[in-house]
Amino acid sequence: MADAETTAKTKKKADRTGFEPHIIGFLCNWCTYAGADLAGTSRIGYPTNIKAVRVPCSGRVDAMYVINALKNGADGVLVSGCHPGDCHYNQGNYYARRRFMILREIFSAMGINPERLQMSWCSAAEGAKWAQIVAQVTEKIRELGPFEGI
């Protein structure tokens, strides 16, 4: 049994060391994903680790979105929208930041490291911003190491 145990952590550990996270982004339509788009035109690199999946507004990631992208693969998720106060449907980044919030804390309570969960400003004229941003959450969530599952 001592044997399996030691197979088991040796294998995770070579597992860490090639990991490469996936990541999934929900991207605000107005904004985030206007500025991925011209920091792709702009042929601004960045890492391909984040799949982008496009809503009208951050207000409108619901948790079960964050909680069955977890539970289908994914080692960390990025929620990201127009900056406070510039919000195209007034206060949809408000109630998506109260929301992160409140997630956060369910992760904490669930066990899950909360900052596997994400949230940024990146406004459509951004795209070296958003470069910088999904570099900095690669590399965070590839410290983490793989989501071992819910």
Contents of the next structure:
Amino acid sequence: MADAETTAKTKKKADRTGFEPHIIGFLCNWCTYAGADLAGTSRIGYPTNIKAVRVPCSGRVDAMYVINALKNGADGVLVSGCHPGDCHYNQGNYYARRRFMILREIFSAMGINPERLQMSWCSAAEGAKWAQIVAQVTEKIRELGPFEGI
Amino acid sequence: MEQLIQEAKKLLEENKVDVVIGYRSSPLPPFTRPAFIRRPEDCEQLVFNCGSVYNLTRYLIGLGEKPAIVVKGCEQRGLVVLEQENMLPRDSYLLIGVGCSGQVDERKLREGGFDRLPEQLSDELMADKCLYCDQHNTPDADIFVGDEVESVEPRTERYAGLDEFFAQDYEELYHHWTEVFSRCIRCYACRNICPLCYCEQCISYVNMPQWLPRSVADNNNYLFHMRRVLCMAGRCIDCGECERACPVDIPLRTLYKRIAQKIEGFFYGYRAGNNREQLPPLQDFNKDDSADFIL
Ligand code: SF4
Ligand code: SF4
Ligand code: FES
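Given the form predicted on its own above, I would also like to look at the protein as it appears in the form predicted together with the partner chain.
Then the entire complex follows, led off by the chain already shown.
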């Protein structure tokens, strides 16, 4: 057992060199997804670690999506929606905010660093902000290292 | 419990209800058994004592008869949640209220080496939820039977010890819970007995897509329980039934209570089932919810 643990630890260390985090982004169709598009058409570069999934609203993102992403190999998840008050469905992002506040608490209680779940507000006009968010999140997850739970 | 028997008889005789759901004695005192009484002459069987541990509200959804039901103070909160979630209208049952000064904890009894209850139920043998109970008399009862319990001082804190326990670092907590949940045999007793688990198609059954692999291999148990914590967030009324039913003594409520504690802090003192007017946190939002983690 002790041996297995040490190997696991050394393995983790070894993996860290050259570690590129996998991040799954759930982006609201009406704002962040368009914002990411804008970043693209404006030729603003940002880390390619994020794989975008387009959803109709941040309120559509079930907590299970996040858990499943982590279970299936993601090192971090980013949920991004419209700014408060700007949700296309008026309230979706408010519900999402509560949901992920609670999910982060569940993560910390069960021993998963809640920083692996990030959330942001980013509008269709904020291409530059999007690039900055992705850079920030990638850096955070890179620091946390590969996700080895679940 | 003469009054309970009389009231139950009256309800059945006057055809106000089809069935009275309560407790009757069992061959293993102090424990009782759930009773479904449909004839007035059977009402004599009804009892209520410190062995009436079961949360009978579990039976109400989909019952198909008009019931009157004996409900303890703590369990009444579950009925409020079910009402808020539009699962059980308040007028679909008659609520028989009781005063309860504490229920025996089967596990403590067994571990203490007792085969029957000493004369008086002492704090040592009492379920922990009763030690910090603040609702000894059923609120909102249609009929209240027996004596009200005078105010009892709580002996422990509801969230005692949680802050210390969860101060461990993530790795330790992760190891702790994977180890604890590796004991789980996936009998689903915790889910089946929970008064608030009513989904006909539980997500743990769904296999297209399969969110929660069913085998106990890998970390699937951890995953199942994470999902259960999620289901109970803002809903668990801390009745203790899941832990009582678990055959392998998994301390499920440590997690449920931790989340309840956090929710109480985040969402303006919310406690599941305390107040009809205050919606469960995930059914509701407030524009001023704290958002300091959002980029
Ligand atoms: S999770 Fe357990 S303590 Fe909470 S309501 Fe369900 S059975 Fe009761
Ligand atoms: S009752 Fe216990 S063993 Fe059964 S599924 Fe729940 S936690 Fe697992
Ligand atoms: S539509 Fe963008 S968050 Fe709801």
